[in-house]
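A single chain comes next, written as structure tokens; it is the form predicted on its own.
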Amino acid sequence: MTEKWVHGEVVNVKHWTESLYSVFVSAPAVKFVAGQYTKLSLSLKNEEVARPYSFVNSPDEELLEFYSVSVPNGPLSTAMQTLKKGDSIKVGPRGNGFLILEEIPNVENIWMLATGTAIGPYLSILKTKNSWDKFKKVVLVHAVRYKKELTYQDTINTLKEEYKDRFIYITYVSREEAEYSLKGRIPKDISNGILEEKAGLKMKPDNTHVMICGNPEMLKDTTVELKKIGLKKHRRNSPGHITTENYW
């Protein structure tokens, strides 16, 4: 019988904003597939709180790592913005979910759509070297409220430069003015045809997947506009261009 928990140890936390931070736990009994999730837990007051969280690292690094928000009357999220090096968090030991390269047919372009900290999955399956072998161009699409919120700098330069042109990164940034982003939402610049003209590149049917991450109204909308291009849901036994994953 599988454990319920692996025990995890915290060994940094790195705050992007006074709300954003990612926890860095060593936990090597944790086995997943890049774009996977598991489920974090502590205990608080005499209750276990356990919620689903994404990995940001790639199967093939040593630590674990989790992007979170810090959420107002989120016990679990506020908690975990408050710990510290040596502190002990209880892993899932496995990871769950199909938004990974297993399920996506073979196509020439993926588009990776995300709001706020579901870009998450996506890092991870950028960082694993098999995801380049699979498509000729990637695109990374994160939308966030406020330019502070683009994190990962240093890991989407990293990605730039070892892959050129192959890899296209575009940003949305809603309540601010942000050079180089653009500002609106994502559903409505791929019915305006924005989003192809700012990645340089068309959303085909014979070319093209689609994962979208995020919070609900956003998958929702998004699929409705690609739908309205050709592009349909993707399911087992009826492949398609469009994969989804709530993150609320």
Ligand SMILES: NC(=O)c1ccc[n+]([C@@H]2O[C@H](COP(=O)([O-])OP(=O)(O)OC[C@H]3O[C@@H](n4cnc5c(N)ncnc54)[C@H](OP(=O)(O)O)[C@@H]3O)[C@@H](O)[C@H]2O)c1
Contents of the next structure:
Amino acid sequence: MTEKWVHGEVVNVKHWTESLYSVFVSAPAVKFVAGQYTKLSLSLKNEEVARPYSFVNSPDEELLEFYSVSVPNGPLSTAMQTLKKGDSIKVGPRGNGFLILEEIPNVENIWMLATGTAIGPYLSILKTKNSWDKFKKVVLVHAVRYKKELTYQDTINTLKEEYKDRFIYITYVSREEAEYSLKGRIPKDISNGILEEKAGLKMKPDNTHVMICGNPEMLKDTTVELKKIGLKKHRRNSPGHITTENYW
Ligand SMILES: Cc1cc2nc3c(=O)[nH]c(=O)nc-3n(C[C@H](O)[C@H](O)[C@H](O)COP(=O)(O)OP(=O)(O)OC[C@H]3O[C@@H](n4cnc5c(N)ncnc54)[C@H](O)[C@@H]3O)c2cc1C
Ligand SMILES: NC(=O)c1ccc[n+]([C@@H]2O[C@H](COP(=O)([O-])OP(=O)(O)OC[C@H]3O[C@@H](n4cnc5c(N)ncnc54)[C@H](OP(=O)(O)O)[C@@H]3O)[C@@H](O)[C@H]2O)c1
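Form predicted on its own already given; the form predicted together with this ligand follows:
Next comes the full complex, this chain leading.
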């Protein structure tokens, strides 16, 4: 029988803002496919608290990387924020989940829509070289409340340099003005055509697959709008255009 947990050692914690941070963990035995998540667990007040987190690193990178927001009164996310180099954390031995390219039909353009920390699994996928063989263009859309939450700019810039006009990166900042970002929310801009216009691409059923990850309300509202333009949920036994992963 496989072990339930693998011992992980915290190698670094990068604090992006007062609430956003990334934890780098050494746990070489953990296996996963880009886009998947595993569980992390800490012993808090003598109780084990475990939650799922997506891998941000690609499978060929040495350290595991998890991107988290500290949710007010959230037991694990507030505790993980205080982790220091050398601390221990339990890590699930393997990845789970279907937000992976193996599950996506061959199409021309892949759209990856994220709120907040849900940009993580897409970065794992996009850092994995052979991911790019499958699509002509990749549109990564990241929606956050405030511009300081547009993290991972170094990774984004590396992808831009490498993939040039095959990589389209679009940002939303919903609660303040921000240069170069759209204001508001993704679903409305699907309905009014602003997102397609910004990307310079049409979301047509014969050339598009959309991955959506993060806030469950965003997933729901976005799916409603995508269905109006002819896209449908993707299932193994009934191929479609929309693949989703709720974060809560
Ligand atoms: C498949 C899967 C993958 C996940 N991957 C990640 C990840 O990579 N990074 C990450 O930060 N979280 C991720 N989550 C959420 C994560 O598991 C925890 O729920 C979160 O870190 C809060 O944990 P908590 O114990 O502090 O509070 P919880 O009791 O788990 O959550 C309390 C509340 O916080 C809110 N919340 C939870 N997660 C988020 C979030 N990411 N952004 C905004 N609000 C949130 C919700 O309102 C939730 O009801 C994932 C969840 C699932 C199901
Ligand atoms: N972000 C922060 O400054 C901050 C700081 C400390 C703690 N937290 C905690 O973290 C959690 C939320 O974090 P978050 O800001 O990463 O996630 P979030 O609330 O999911 O917001 C991320 C983005 O998703 C958008 N969104 C929300 N609902 C949507 C919908 N139905 N359709 C389309 N877009 C939608 C938001 O727009 P809107 O702005 O229009 O909602 C925002 O642009 C909360 O528990 C919060 O208290 C956040």
